[in-house]
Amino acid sequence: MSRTCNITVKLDEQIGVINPHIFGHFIEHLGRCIYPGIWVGEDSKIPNCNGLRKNVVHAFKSIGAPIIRWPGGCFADAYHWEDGVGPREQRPRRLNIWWGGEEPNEFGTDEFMMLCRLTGAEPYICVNVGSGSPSEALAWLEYCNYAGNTKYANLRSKNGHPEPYGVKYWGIGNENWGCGGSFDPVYYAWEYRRFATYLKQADRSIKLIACGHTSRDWNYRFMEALRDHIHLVDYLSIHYYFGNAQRYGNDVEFSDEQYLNLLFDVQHLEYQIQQAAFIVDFFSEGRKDIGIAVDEWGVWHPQATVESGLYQQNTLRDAILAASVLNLFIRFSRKVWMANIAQAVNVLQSICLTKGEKTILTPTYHIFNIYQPHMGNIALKADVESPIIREPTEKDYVARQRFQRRLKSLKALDVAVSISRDESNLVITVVNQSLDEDLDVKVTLSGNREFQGGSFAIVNAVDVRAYNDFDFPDNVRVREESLEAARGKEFTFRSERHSVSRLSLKLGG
């Protein structure tokens, strides 16, 4: 007999609009992500759209991928964009200093823009600060966005693209505290100010993303150094990878304790978001609203090394983690305006894996698929009552000793709720993180509205260690059914153990 849990939806307590960009993606010239995960070439026997792997294009499009970040990552601060435009046979080969091997530059700006056009995604370009210059960044902006009779606008037209691309989102460097140049925060602030001044002057419609850190000290010192130039910052980025072999185990081999450790640690990402939000609000209050971009995040298993091209398998556990993180972003939609999971194809927490002509969809892909209805909705608060499946231990404080704060218990249910702009539809995503217990969940509406039926989608498998491979691509999949019983002020549904569910509900009254 399963226990009953409660979700009470607070219809009159709005959090904020859910920016579709929090469901974004990231691709870098690393391992098999670009070659041959995305780019196979026009002469390839692999089905392609002008050189882009057709199945991957379809995967991006089918989940409504809202934004794609490129070209890095660490690769960005060693990348010179002019190497990647013009006739491909004339493009130079370069050493890939961070990820090894040689970069053929077959996939460059125009190919990236073609990917975005075919998938419907917004392009997000990260410029080279570490080994580049403001003049190089300005030239790239001119190539992408200017419609006039100038050197780089004409070069774009000569390369077969007379109309401007209109790229709105530009990152000023990547991890400049590390692989992006080993800057300190004050020096990076000076560089950021220099790049941003010229880019904003050239195109006032663009949005600029500053490189932040999972260090409160870095973010504070950076923002303090820019306190008189806050108008140049639109987003502060933070990166967060769940990577600890001892604590989380391997990609497909992990204990029950390591499974719970991973989900328990989502609260550390929550803490980083809270700290970054506090700092940007402190320095920008009364002048402008600055968003947080978690533009690299995901699980980094020990199998993913430079030698392996950062390839790892993707289990149902990874999908559950992805859903819990997306729920977190939804609950923080007031400040989290963008997020980009790393990385889309064949690298880290991918949505697709490729092998020869084959492409399979990972469990993480299915999460992004069923979460689409949240996009553009208004996030709502909800009260959640469910069993506790893990209490904090002394080991948790040792593992995160630099975070001197109270740790929270891990509940079986993790929930996010949103309502459509016209208030006619409600979306509830429910993660049952329990390994061994199905739960009956009663959903109740506050206020005078009522449920009028809906639909139900669930991602699950027989075991939390299940994954999709090229012989068995549907071990983890989506199951859908009707929710016609969801009527009146409340209803109950069954939440299966180690599953992710999406309830799409019609509202009346």
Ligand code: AHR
Second form
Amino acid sequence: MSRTCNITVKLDEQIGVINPHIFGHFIEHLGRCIYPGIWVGEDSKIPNCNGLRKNVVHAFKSIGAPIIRWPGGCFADAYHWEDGVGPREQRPRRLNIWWGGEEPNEFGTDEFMMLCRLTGAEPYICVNVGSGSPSEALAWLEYCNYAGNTKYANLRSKNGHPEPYGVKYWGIGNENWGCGGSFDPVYYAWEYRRFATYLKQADRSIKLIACGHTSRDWNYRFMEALRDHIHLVDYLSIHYYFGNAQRYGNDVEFSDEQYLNLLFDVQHLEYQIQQAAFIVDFFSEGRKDIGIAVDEWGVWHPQATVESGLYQQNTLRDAILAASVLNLFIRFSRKVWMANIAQAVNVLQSICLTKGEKTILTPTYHIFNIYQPHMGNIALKADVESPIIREPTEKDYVARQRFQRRLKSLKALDVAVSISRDESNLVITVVNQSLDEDLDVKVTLSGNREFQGGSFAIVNAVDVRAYNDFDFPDNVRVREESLEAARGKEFTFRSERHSVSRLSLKLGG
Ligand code: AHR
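Since we've got the form predicted alone here, give me the form predicted together with alpha-L-arabinofuranose too.
The next block holds the full complex; its first chain is the one shown before.
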């Protein structure tokens, strides 16, 4: 006999529109992400579309990847974009100072734009602040977006692309408190103002993303220094990696306690989002709504070292974490406007892994797949009653250096709800984080609408340590079922232990 939980959907309590970009991706010239994860070259025997690995293009497309961030990461602040355009055989080879080896520059701006065009994703470019200049960034913008008769617009045409790309999202450096130049926040603010003044003047339609931090001090001092130039900032970015070998174990070997530690710590990311949102709102003083872009996030297991090219396996546990984080972004949709999981192929929490000609889809891919119906919907509030599966401990406060004063208990169920703009469909994503308990979940509607059936998709496997590999690519996959019986004001469904379910429901009445 399983216990019953309750989800009450508050139809009249809207949070905000779910920006599809919260389901975004990130690729960097690091390990085997670009070469040969994405770029294999036109002459490769690996099936490709103009040099891009076909299966990866297909994977991005099938999850409706809305936005892809490139070229880094730490790589961005050492990258000179002109190295990566023009005839490939003439492009210079450069040292990859952050991740080792040599960069052949075969995959550059035009190849990235082709990836975006083939997958339907919006391009998001991160410019070089650390070792670059505003004029280099301006030239890149001109190359990408200008339609007229100028040096860089003509260069793009000469390279076979007469139509401008219209790149809307531009990041002003990456982690400029660290690998992006070791700036202090005030100095970075001055640099930011310089870059942003020229870029915005050249193209007023673009959106700029400033480098923030998971340190309140950086965000506060940066925003304070920018206070009189608030119009130059559209987003503040934060990066969040779940990495702590002792607390979480490794990629495929971890104890039950370590599994729970990982999910418990999602509230630390929540805290970081709250802090960053508070600071941007405080300094913008209502003059401008600035969004938060969590433009790198994911689990960073101890196997992922520079030597291994940050390669790691990806279990059902990682998929459950991804689902709980996406639920969090949905609940914060008023302020989180973009997020990019790191990184799409062969690096950290990937959606695809490749080996020779083979490409497999990870459990995390399946989460992005089933979450698609939330994109562009309106997030709704819901009351969730569920058993507690882990209480805060003294160790948790120590791990957080007591910054976070009040830690919450971890509930078995983590839930996000959205309604389509025409209010005809409801989407509910339910993560059952319990390792040992299936739960019966009663879903109730507040107000006077009724359920009129729907469908159900679930990601699960026999074990939370299950993963997909090249011999067994479907250990973790999606099962789909009908929910036609879900009718009236309430219904009950079974939420399996360590699973992620997506319910799509028609609404009547
Ligand atoms: O994603 C790997 C690295 O993590 C990125 O290059 C950097 O921005 C972050 O520290």
